[in-house]
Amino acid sequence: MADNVLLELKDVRRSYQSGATMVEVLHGIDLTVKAGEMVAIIGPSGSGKSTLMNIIGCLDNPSSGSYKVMGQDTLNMAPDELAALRRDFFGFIFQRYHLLGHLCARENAQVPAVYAGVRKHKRDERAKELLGSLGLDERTEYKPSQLSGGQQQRVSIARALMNGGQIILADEPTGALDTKSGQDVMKTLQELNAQGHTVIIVTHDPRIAACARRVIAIEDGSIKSDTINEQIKDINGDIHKDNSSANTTGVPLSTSLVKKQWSLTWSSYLDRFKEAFIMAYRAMLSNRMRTLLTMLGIIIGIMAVVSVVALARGASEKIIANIAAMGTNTITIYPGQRMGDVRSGRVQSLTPRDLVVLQGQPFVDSVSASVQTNALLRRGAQESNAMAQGVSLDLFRVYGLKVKEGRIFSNQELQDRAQVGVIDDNAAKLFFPTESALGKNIIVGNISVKVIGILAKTDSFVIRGENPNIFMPYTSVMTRLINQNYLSSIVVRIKEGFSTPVAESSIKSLLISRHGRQDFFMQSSDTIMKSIESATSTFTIMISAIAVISLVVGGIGVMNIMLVSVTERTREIGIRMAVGARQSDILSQFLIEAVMVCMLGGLLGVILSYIVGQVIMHFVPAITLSYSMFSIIAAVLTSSAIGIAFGFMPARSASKLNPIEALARE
């Protein structure tokens, strides 16, 4: 290859499909494009210029053939090789601009800097170095749609300068400018060219081919002539002083300068993320009411599994705490084989003697006795069916019942089966409304007791409902009562630093050695308790997961908003790609961009969770919501991660589109 040749093409051929058959537009280019050259590419429309440029530019491969740049064959490269080569090395300005709506002169300016990892600081100081030396410095904050269209044009010549811009592909510079912005950006062109950039213009304008030194013809997709230019021409018809002879390196000294002050580190990749945040959130405030109908579905689905994890969270708190208020490490005793045996009714083992022989073993705090009987309760006109329940005096601090008023019963008349009771407040409100219970009398089934205490209002699951309960010593219930000498079950309470492992082992070696079969069971409160965050668990799950399919739901839903975004905002993807963008560039800002919308919507699902819960609690004080930090964070992690999997498929299709197609979509 000949010296400061940088650009060499031979036997370019392009072919398009049309429906059942192939088209050749280019056939058989053959071009070589010298450092510091300014060629103009002239032809009608259709005769295959513009393709010519676009593969120039690496944004289109040829069909067949060899194109090289600075010696190495574009045919193989990777198209993030490709992409380095338009970020570094060529430097694009288009006929209508494309500049990005929502960034300002200076960001537009800015973005090839951007996706060559360069310092923010860097980027701002050489974007208004460029925009300042283009007339610009008063317009750097002004959005596209401010400025005029000379104004835009430079702003568009300004980014093509950003990376250093060696070889300037102009597509149609003029053709949309009026008269006075076309004649400034050749003129700015012109003296592009004299500082040592390698200009390439594709126009159909003879007055703007007449502006450079070399004048390619191409018609029918072929080249018809290619001429130098012996008096170079201003846009006016004025001759114009040719200074390209004596800038033959090819590289421009501001580009060199600007790749020694410039250098790559790992905060520059940081800062490439930082940028496809703000892209994304830029985005995202574009299309408020989109963005927010979008997350509607996740916002739904995480409030849902948050609500039912600290539903069933808050019920599992309240059953364990109740059952925590008798004790952690207790242990209760039951006739039959199993909870529901219907045979239990007929097993009369468990008696006082097997109380008082408990009593004596080395890892029992206490031991109650329990005898429960539906009684019918009555006093003067008033009656109600009640709970009577035989209990010995420990029971009370078992099972955490506190007395208001008055006492228990004593333990000598336990002993003389005493008509004494204690009575909860269902049944004081119940029968004494007026006055107070204490001392007074209540006819129990057949026998009168006098009332000796009043218990405490409790959520103990001892008492349940609305239903009055007495208490009355378990020797008076079976003797007097209901005349049966055995108990319906045994509380015993282990002292603290034994294993109730342990404890239930030796009762059941105990009772075995006592009754001469294991006709009983036990159930511990830890095992009651394991039981319960076992069951809850499930619960929680199962309805976890059928709240997760509106999870499911919003994610498709978020996967179909980010296709449409691809579509809509194709134009914009092919101006990133034709500046510099990677594939893993747009893969990752439309990734982001979901990622965010999901998260967004995860966390206003946690907080409208929580506000609906305090909500319920207030108006409905028998539900407990507990939220914990776990479900929180998770539900956060589980929004990001549908993200992730629902935005990944729109983000690879963004970022596997065609920079000339998509360019072309409007």
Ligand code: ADP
Given for the second form:
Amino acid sequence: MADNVLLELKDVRRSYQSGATMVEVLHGIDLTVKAGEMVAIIGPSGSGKSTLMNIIGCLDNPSSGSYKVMGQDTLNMAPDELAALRRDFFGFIFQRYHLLGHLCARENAQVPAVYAGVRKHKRDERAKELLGSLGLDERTEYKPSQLSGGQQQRVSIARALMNGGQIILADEPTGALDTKSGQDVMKTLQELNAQGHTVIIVTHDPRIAACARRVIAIEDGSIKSDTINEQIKDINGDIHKDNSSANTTGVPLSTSLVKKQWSLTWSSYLDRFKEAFIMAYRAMLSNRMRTLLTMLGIIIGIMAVVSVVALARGASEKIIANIAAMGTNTITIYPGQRMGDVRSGRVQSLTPRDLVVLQGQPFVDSVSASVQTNALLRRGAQESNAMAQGVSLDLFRVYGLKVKEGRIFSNQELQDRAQVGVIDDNAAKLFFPTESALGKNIIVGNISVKVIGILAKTDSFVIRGENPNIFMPYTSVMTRLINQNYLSSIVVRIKEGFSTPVAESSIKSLLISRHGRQDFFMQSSDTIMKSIESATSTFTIMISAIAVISLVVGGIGVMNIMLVSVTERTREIGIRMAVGARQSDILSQFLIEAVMVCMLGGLLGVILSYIVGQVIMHFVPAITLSYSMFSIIAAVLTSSAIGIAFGFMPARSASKLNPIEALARE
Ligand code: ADP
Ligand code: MG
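Previous: the form predicted on its own; requested now: the form predicted together with this ligand:
All chains and molecules follow, beginning with the one already shown.
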């Protein structure tokens, strides 16, 4: 019979700290319980029954002595090993039911199976079956608040049986029930014992104790008697058929049977995660306003960062697009000292002669020139001020100008200083509203120019304002229109394989030696790119600093709320631990909640930023915001990381709670 011993307590003592002294509540309990027994522990209030029961149920550890469950000493077990025992072997029934208020009967019954990694459909099936056998078929979707005390206690019995419930521990299970409901519960416990479950009941009521075959009386923390009831009564006081002796030998089958049906696979981990996710989601929903306010810090932080990054990106993309149109290996030479030099218009340093010399350099692929002047355009009675731009062929491509009708001038026409021109859309509408302009003549200043092409509409920076524009060979403009021998700018395209900085310094020394001094300045696409890059990175660092501050503030808000949430839900944590939740289950539940709050905040921040951006772009067309997938993903990832970082401490403190103390909390 020795191999039939299920629980074995030897000299178990339990002391509580009371002020400065230790008070011993259990004084050396020796007790063995065999498989299939039904034991009642009876004693007056305060005698230590619950303390003993909690030790038996691995919710609490003895201060000294040893306690073995199926031969395994519990003394050196880790918290998760004890949780596994609670989950797989014990089924708890508490006086105050300890159901989770926000879950329905079916979900409450399932909780232990969630932690055992049972798949959802199997859990549902078993929960319904158990609730059905306890007469609750109609009530599976009811919340505890919608159930009577007796019904709630039956839900808690279903929960105790969910994972098999080889050993059922009931601490004053009828204490809060009316007589009839109490009788039903006792009947159920007797039936379960008859089916092979080991049942231990704690009670102060001799009538309840009479239902058990073995009665242990406890007084002031010591066992006073341990007797076998030869005549087991049922709760009505009638003599019960004694069938429990048959069960003292047989090993209960329920646990082993159930466990075999339930496969533990990786998908069960996924299921557990999903369950933690749902729990977190429900917790968030039940505190909507608070969740939203908590998120606000994250929402604002993420919104600010995403918007500013989009703004910076939009601006630099615009500039880079302009540069890309010129080609990446070009150098533009302007007269004067620097960009915006007021005298540059009068500096006559760049000449067509420079063009020829530059063209002769080995690293030069092509050279283009441009010259601008204001001129009066006339045709018949129609006249208008216009910008006449003298350009090289290349510049049409560089400036991103395309003809929609006709053609641009040829190299031959450029050399011949031909009186031909390409007009823009504005000029075409103004001077040729009803007919095609192609082949017609127009008076520019005091020369007649034949229109050979019309430009497609464009937002190129060389088309300025609403005034008409006409593009002509620079040679024609310089000799025929304004009789000027200097240029507005020179664009040098560097040959493939030559370094732009080297070319830049060669051009510089070449022009200085030709002009005798530096009366020009240069801009290469490289230097523009670099200055944009450095401006952008300075900007990014600044923004990142602001972002870090605002997100840390948001994170602290999240941590604060999570701490409150853990405190509020201490009892829930206790219940979950009592039915077998691991520390990691509790940790992940709260961590998931923190991450969800932050991630949702991040997502809302991104969406808000996008909406605000659209509104701004609608009203201020000059501003472009460019949202990159990268920044959106980074924002969401960052906010999740904040959730983990700031949610970890509260989640960990939840997982480290002592199940007994947590349960005692109201
Ligand atoms: P019963 O369940 O038999 O009514 P308990 O086991 O709950 O009794 O309590 C036994 C004794 O231990 C009581 O005197 C009680 O005050 C004391 N006690 C129980 N829990 C604690 C605790 N957490 N801290 C200090 N004393 C406790
Ligand atoms: Mg008690």
